[in-house]
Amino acid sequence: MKTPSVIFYVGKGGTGKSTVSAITAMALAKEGNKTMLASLDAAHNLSDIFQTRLVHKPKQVAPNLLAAEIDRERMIQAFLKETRDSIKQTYSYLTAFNLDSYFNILKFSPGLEEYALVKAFTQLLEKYPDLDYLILDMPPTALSLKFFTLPALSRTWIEQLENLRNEINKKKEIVATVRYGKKEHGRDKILNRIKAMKEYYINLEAIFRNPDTTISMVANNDTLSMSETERTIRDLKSSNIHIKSVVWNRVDTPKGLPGFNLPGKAAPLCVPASKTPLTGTDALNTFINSWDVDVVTLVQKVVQP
């Protein structure tokens, strides 16, 4: 099944990780490709870029170019209800136990925002599959840091809980599955849903991971932003989640910049600080063609640097 490049922008605060998106999102689109760029990011930046109000549900903003504003709390509320929702499918003879009366306690869970974040993506991957590219303006570092070693953590984490299933399952001598000719069905709805959850974060690894998948750190030429973007590539390197590219925002030339042992010879991509304001679709129509970086040589140096 044909599914979308993807695009994250990641980086401090303040570097113009949404604007650097926009101006991506734009350049493809009127290169006639399909394409959605969506900000994860609680301090949304997409409306006023766009001038237009942005809302969960993507809009049409520019010819081949929908564009979304995530909110954060209606994920999280709806993740909430899907556990709710499975713990009480799972658990249904223990309804006499008014069980409702503990999911309270769910919405203080730690790592709600990036769990939420991440059924975010999943969705729009899901929902598009026709797709181009779809470019992620992504919440600053911290958050972002989290967002992409979710997956992985929690996989670890639940193949413990389906190994001590599984002994579980021994030592009570529950027979887990059975065989109809050749196929055998789980009798254990709690173990189907501990290897559906691990399925789904494997898949998650996968796309993280995926040479179609593009993490590029936006970066502006200050000392804090450097050492930033730095720590970034290398905490998510020891999670072998690696860094395609730099952008440099509000640089003009990439002389002196350093580096950061990323992958390929290509110089680093800058863009230049604009004289005039980059909000509305005629503005950044007028940047991207007075550029001297044509939309290919921007594309292929964020993907393919």
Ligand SMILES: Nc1ncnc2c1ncn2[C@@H]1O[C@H](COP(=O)(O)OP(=O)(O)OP(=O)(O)O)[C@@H](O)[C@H]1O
Given for the second form:
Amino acid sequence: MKTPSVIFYVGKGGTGKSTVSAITAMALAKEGNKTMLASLDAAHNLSDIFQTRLVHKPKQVAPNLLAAEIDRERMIQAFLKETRDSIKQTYSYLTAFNLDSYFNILKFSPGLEEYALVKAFTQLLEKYPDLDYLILDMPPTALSLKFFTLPALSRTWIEQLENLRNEINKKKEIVATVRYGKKEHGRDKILNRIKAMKEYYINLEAIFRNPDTTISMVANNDTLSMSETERTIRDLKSSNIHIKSVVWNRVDTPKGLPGFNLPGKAAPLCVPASKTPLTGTDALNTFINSWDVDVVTLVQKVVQP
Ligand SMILES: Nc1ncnc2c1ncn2[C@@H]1O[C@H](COP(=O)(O)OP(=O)(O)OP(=O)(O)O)[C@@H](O)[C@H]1O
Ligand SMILES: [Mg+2]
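Now that we've seen the form predicted alone, could you pull up the form predicted together with this ligand?
Time for the whole complex; same chain goes first.
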């Protein structure tokens, strides 16, 4: 099955993630690629950049280009509802307890935000499989790191649950053999649910590590932005997730800038500072056209392994 190539733009606040996302998305769409640009940042900028009101549901902003601003609160509610329904189905005996009161507290639980964002990302992939490119304007670095490491962490945790459940089943089987005869593991709704969750996170890990997926850092030529870029590359590497490229925004030449030991051999992409505001599709197009980098080179420099 065809899946879109995914490009994530990560970086320190204000480095130009939203602007670089919009430039890349416009450039790809102009080349005839079916493209979607979605903001996962709570402080959305895309409505301002495209000068149109964007909402959770993707809307067309230019030929071949859909854009959306993901509603986190809505995703958190959807995630909680899905979890509650699943618990109710799996543990039917729990209806004796008031599950809703647990969920009223759970909505303030730490970590929910990244679960909601991961859910939003997978939903876009499921709902729009015909896209050529899905571009994500990511939240500030700390939350983005949690987003990328969530699948591996969750899988490790779920594997422990799976072991525990298998242990319980082994013990139950001994009793069951005596009292009711042998019971098949496949009938264990809880184990089935654990396995489905494990598969979901394994698939996500595969997407983050897929050669067609690009995680790109947007950086500026200043000390704080550079050291945050370096730290992010290192932190994600330790989770076996690799940043493919650095886009130097508001920079004319990569001369003297750090290479960060990235896998690509191509020179890093530099996006010059625009003299006019980069808002509205006309301004974005004029900027892209005025620049001596053609679209194919632009995208290759971002996505090249
Ligand atoms: N290449 C550029 N030339 C001129 N102005 C730029 C350029 N890139 C970004 N800007 C401007 O710099 C400001 C910050 O850019 P942008 O909003 O894209 O950053 P961001 O990383 O998305 O910020 P945030 O972390 O707040 O979401 C904006 O006013 C934007 O218009
Ligand atoms: Mg932004």
